Partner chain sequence: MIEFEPFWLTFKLAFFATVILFLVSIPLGSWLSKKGNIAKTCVEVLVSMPLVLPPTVFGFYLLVAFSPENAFGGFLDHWLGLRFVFSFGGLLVASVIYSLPFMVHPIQSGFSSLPPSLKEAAYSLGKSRWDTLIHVLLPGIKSSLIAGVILTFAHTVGEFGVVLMIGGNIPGKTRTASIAIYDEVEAFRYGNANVYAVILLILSFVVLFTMYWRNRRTQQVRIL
Amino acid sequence: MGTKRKMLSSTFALFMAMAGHAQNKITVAVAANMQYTMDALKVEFKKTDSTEIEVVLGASGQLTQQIMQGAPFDIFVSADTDYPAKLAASNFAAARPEIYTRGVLVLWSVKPGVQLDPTLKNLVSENIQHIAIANPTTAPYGKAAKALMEKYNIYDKIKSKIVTGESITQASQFIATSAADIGFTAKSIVISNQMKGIGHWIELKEEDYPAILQAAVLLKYGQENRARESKKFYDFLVSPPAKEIYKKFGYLAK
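Which structure does this chain take on its own in the form predicted together with its partner chain, if you write just that chain?
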């Protein structure tokens, strides 16, 4: 009996300690493609601040839906600008969304025979049967890829070859497993530790597709519950040390 009670009270004490700790913790909803970058950002932020950063990963669209349903997130780091703008318009934002970085579109293939041409001419060739892109209606990299194909007047010719991943991650999976012969993805993915050295890729010309701007937004929930900590991390996202990290992970400092 004695030990049981002791265990119970020490468990209780542990929970109390954890609850006390939670005061100094913020929850950040992060677009899945920013996962590794966010790990590095957390390490950098830790050097100057004791605030715990808890990360919840998901597709930007899904996270936005969750926030609109009342999910307890302090900051939202999106992979585009539309979702943060939508949150701001629906009165979930505590401040105007801020653009923190810009993504780079690449053309990637793991098949040895496939040529990579920045003007996309060879996409019509017979030995390319499937071209993977992210969903152009929901994913910014998909939107950019479609715009690029349209710019080179090739989209209608190769429409039937296009396979759509629900996110940039899934489109990359199609390419990495060579289920698709070639595809459009993010530079941050092809230079990540997991994918480095797999297949070959080229960067596409920045002026050829609409800029893939990524914005973050400070949420009302964060403002109301942990104003100081939330604001500090939010400001850190656009600070010079953070920009160095974005560059290292395959993004352009905006």
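Taking the form predicted together with its partner chain as the starting point, write out the structure of the form predicted alone.
If you are looking for partners or other molecules, they are not here, because only the chain is given.
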């Protein structure tokens, strides 16, 4: 009988430990441009907190749709301010969205001989057959790229060449694998350890496209299910250590 009680006690203790571990975990919906930056943020956060951070990557618009359809995300880290504001207006947010950084758009190619021009004149060249961008309707960096092409009055001339990725990650894959001759992506991607030194890129003029202000929002699901863990990581996203990481990955002060 004593042995049976010990076994039951051990099983209960294991169950409680597993339950505690499950509660000590949050799920964060993250805009694709933040993929490598988020890895660094998680490492820094782990220095002072044991909460496990599970990341779901995607285009900001797609992630917003998933949240509004009931996806169990605790925090949303967007690549713009419009989608977090939409969630707040639709009663999915537990707090007002906060801008945490500002993104930078670059033009990138891995193909030898492809010229990079900040005025985009080279995109009309016959040597350029495919131009990668993220979907402008769901990805803020794609929206910024389209606005830039429209500013220089070349969008209608080259739109047949455009290859659209579901997110900035997919658009970047098109460029990195030479599926596209050239394309628009986030500076945070091309200077990451994973992509550094691959091909060549130029930073595009900030004044030539709408400012890519990026906001995060604490979601109601997080507040209702994992309030302490969610709030702590949410606060960390706008802390001085996090801002140093954004700077390291090429983002601008908000």
